[in-house]
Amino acid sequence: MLTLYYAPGACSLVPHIALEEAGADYRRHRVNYAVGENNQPPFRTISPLGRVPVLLTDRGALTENPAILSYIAQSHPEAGLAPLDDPFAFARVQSFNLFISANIHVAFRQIVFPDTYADGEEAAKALRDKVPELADRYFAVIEQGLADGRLYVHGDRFTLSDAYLSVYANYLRKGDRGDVSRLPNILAHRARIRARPAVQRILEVEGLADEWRD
């Protein structure tokens, strides 16, 4: 069985979402970073920089959202989370996850852990100062793919990316990473997205519901 390694709120809920939606079998595993858990040794065998998410296979540990959610998705084939069948389909599935996880993951890092890029307050205000520039210009892609009134990401079905994206736009919330006002269809994506079952769901699991509510 499959074992989700995951913190509340934390991107892990990208691949939490996925295996509800796929009907996989897992078993999820909080990681309680408030006692350090991330930093003790049997977590750090699976997981060698301490973050979640790591899904534990039955042959071993995987890490890094795009390659969790390609194996989700090929392992369960039947849930259609992917074109598996058209190599440049997935390819372009493949393509918006490492977008998000390559640019707007990093650059949302900067406001949580600026000691990962820099040194010191001064270069952690300037950090954080960057992050909604950024968050703008990455957001004005995705915004602009939406543009031409498809329901998710890559047409009129439901994939891996609409849930990668449904999570960074609810991360928008938090007021300090970029201006929403410009983003009407991620923002109806996001209600769309919030809406699914399996999406309730997991939201319900991680104590996000409330927050997340549109």
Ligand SMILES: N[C@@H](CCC(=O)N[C@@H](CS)C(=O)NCC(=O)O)C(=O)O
Given for the second form:
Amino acid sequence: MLTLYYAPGACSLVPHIALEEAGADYRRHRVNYAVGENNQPPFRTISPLGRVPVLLTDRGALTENPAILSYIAQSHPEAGLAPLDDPFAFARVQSFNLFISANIHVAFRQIVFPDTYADGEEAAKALRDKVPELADRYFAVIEQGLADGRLYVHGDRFTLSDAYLSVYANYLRKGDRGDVSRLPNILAHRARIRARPAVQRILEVEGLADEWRD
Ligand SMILES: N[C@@H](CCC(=O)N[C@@H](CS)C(=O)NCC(=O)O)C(=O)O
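Swap state to the form predicted in complex with this ligand from the form predicted on its own:
All chains and molecules follow, beginning with the one already shown.
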């Protein structure tokens, strides 16, 4: 049995959606940040940095979204969440997912946890001020990729990357991280993914249905 450790609205929403899309048999454990559960030994044992998501499997814990997502797709091949029989196409999925994890996630972290990178209010402000420029650059690459009218990130089939993009596109609506008016394809994609029954179920579970509504 798999257990997803998550926090509502955090980036653990991506594997939460993937598990639901896969029809996986899984439990969920909500990590209670309010009481510091993320900094206490039981959780720290499976997540050395105290971060979600963690996917606990019968062989041990997995951290880092791209790895967790690949594991979900590979352990549920019937769900078709990634092109597992095509090394190049699978690498494209990995490439996209790592693009978000290594660039967009890190930029957004500058807003929420600037003290990860530098100390003091002045440094925090400089890190936050840089984010719209970074977000515009990174999302423009994705926007361009969707410009040929494709329904999904990698063409005509839903994959892991669509769950990943929709969650980070939703963060854009916070208003402090880039100019969404330049991203009509990404916003249309987000609405398309939001309408999926599995996504709707998870938004309800995490209490995000209102936040995700237009
Ligand atoms: N590289 C990790 C990042 C995980 C991460 O930063 N998680 C955030 C929530 S989105 C978290 O738990 N932050 C709490 C903290 O850093 O203390 C991944 O992509 O899975």
